[in-house]
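Here we start with a single chain on its own, the form predicted on its own, put down as structure tokens.
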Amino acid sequence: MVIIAVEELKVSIGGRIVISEATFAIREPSLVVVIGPNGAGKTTLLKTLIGLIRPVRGCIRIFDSIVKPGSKYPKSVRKLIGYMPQRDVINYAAPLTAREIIVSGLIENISVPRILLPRDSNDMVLQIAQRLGIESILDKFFDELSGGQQQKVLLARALIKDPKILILDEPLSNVDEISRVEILELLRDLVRRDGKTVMLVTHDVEIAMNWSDYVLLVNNGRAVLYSSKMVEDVDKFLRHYPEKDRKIIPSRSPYCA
């Protein structure tokens, strides 16, 4: 079974070009990290992979259904992936509680001026907020919350649709050690209990090496998938990243899926 494929796939932004070519698949419920230097094209990719931004050239397979260059993102696809942003790039400056921010991840149909909810939207956002922990900050306005929360909340925010697959770009940065075992935890009962697919950006290779399936390296315009077990190459990969880090990783051969 095909969850993510990627074929020869080929990025531009504003003429440049991000993304040269990146081959790859996931094939069954998995951890991934996504992981390479500041501008490699992280986000880049993740946003190509839920259709806000469109290849030049390649292919993209979400289950069986196929995105290819000028054609239009499937409403049934996005329907089956959650996407959480980066916290920084969001503008909360609105007093929203944490119980808005996460209902506003149901909203499909908008008209003037009425927002369409299911009904059991409430029961919703309770069993969430429960699953995460965060029942108790429900209505606290999101400004007030500390850097762990937030994330939490963002992240239902995600999941309250229930996707099939997770995108998640650096829901780690800013976050306390308790509250990033807590989700890194979260995230892998999602994947070994529920049977999602968490694919996660973050710059931490500790992270990668021990709590991933799968390691998404992305430097160069290009992203190669590897095993978490790891890799005899990773060091052209990361030679941007501290000597600290490297030495993390252990020198063995490759597990291209």
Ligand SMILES: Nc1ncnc2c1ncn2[C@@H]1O[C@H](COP(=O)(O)OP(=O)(O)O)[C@@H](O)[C@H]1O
The other form holds:
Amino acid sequence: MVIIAVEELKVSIGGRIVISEATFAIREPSLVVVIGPNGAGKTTLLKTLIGLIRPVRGCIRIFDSIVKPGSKYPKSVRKLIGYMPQRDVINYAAPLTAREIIVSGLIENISVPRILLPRDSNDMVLQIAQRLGIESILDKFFDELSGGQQQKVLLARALIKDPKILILDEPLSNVDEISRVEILELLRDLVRRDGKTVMLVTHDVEIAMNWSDYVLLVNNGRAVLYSSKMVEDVDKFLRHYPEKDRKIIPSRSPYCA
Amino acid sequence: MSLIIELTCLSILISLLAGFSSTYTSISRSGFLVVTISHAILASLAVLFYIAYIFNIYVTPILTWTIMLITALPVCAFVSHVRLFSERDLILSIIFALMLSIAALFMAILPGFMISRMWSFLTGSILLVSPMDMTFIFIICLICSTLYTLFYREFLLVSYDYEYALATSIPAGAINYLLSILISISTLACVYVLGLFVTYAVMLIPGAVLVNARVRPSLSIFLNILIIFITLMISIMLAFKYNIPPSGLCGVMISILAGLAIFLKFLMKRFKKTQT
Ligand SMILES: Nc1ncnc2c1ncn2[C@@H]1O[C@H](COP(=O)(O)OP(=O)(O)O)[C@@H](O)[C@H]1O
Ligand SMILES: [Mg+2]
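Having gone through the form predicted on its own, I am curious about the other one (the form predicted together with this ligand); can you provide its structure?
Then the entire complex follows, led off by the chain already shown.
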């Protein structure tokens, strides 16, 4: 089975190549942590995976759907992915409560015209909110919440449609230590129990090593996947990557044939 | 008597259009779009009147509305492709300046009797709306209000988190375009009836104040429609009694109301601070 695979991917923004070569495959439900320096192209890679940016070359495979440079990103794939953008892209002018934002994650599940919410939407919001410990702030306005609470609300919005894959861009920044562990435990639960695949960006190397199944290192235009189990000494790993023996080189199975 | 009924109907239509648009404009930060579209119309009408004068053509309402639509739609199409707010506002401000200059250029060379017709687009001509115009405004209002209602959730989502919306399976790009079109068409109707000057007061102020006071979008739409309708009706009545232009009055009233609301909010904040 292939959950997410990428083959010889090349992505450029405004004529500048950001990702020059990426090839990796995630084959079983796992927690993948994406790390790399600022501006390395982590966000760009995630956006390419969900179809917000079109690749220049190579291909992306999500389950059985294949996306190539010329092809349109399939709608059916979008329904399988829950996305959490970096918090700074949100327009805070809109006076929306946490509840309204979480509910908007259901928008694809409502039939057109999307005016009436499903009858159990309130229960769904409450259930997700309880898992994230935010049930007491549901009726507060989004811009009144702390950074960490905002992150949890956005995570809840990505989760409520029950996607197979979660793509989270810096979900842990601005989040306090206790909440971080809560969120990571929840994510690990989602992987182990519900068989979801989680890809998250963080700058915290400790988190990357302690919680992940795989580490996707993005640097110098390359994205390389490592198994976390094979990394014993973090400092050494970071200093010496990319080392050939630890890198998971996908056997050249034609993902995109 | 029938004039009063006609004006009431017109006020209902205009307050529906402006009420919906005002909320959406402020949530989607499209204030600049409203300003630019209205000046683009002014420019194209000035050019239209000049050509009509040269070739001695009579400018029918159909021609006027067609030209206004033809001017507005490309601006929307162009602008809704620009994702960055700063970039979008830069492009809009260039179009705005260009259009204002074109309008100034052509209005300067128009003969006097045509200038007065242009002038009515600036100050409004609510008392002179023809049955033909009324029909146009009715159709526009019907279409816009229906779409504004049907796409409520989609419009909110693309306005507050466009990137997330693009990542879902809903056609976010098309919805964003539709929202700009609806805001622009509503602007057309408002400029036609209330004039350029007052359009800003009606389309920008109430929505901005309510959104700033954290009134929920659906309630804000309802309140906007109500506020605009009441001020329009009061203005029309005062206009009849004292023979002053109604749209100007309406703009002044809305601005004063907004000022009061902001002052009240400020007082409440101070009061809360002194209590704690
Ligand atoms: N809209 C854009 N226009 C031009 N360059 C961009 C844009 N977005 C990102 N970039 C560039 O692409 C590179 C990767 O950015 P990004 O993926 O956001 O990095 P990361 O998320 O790893 O910090 C950066 O060098 C950045 O300057
Ligand atoms: Mg980033």
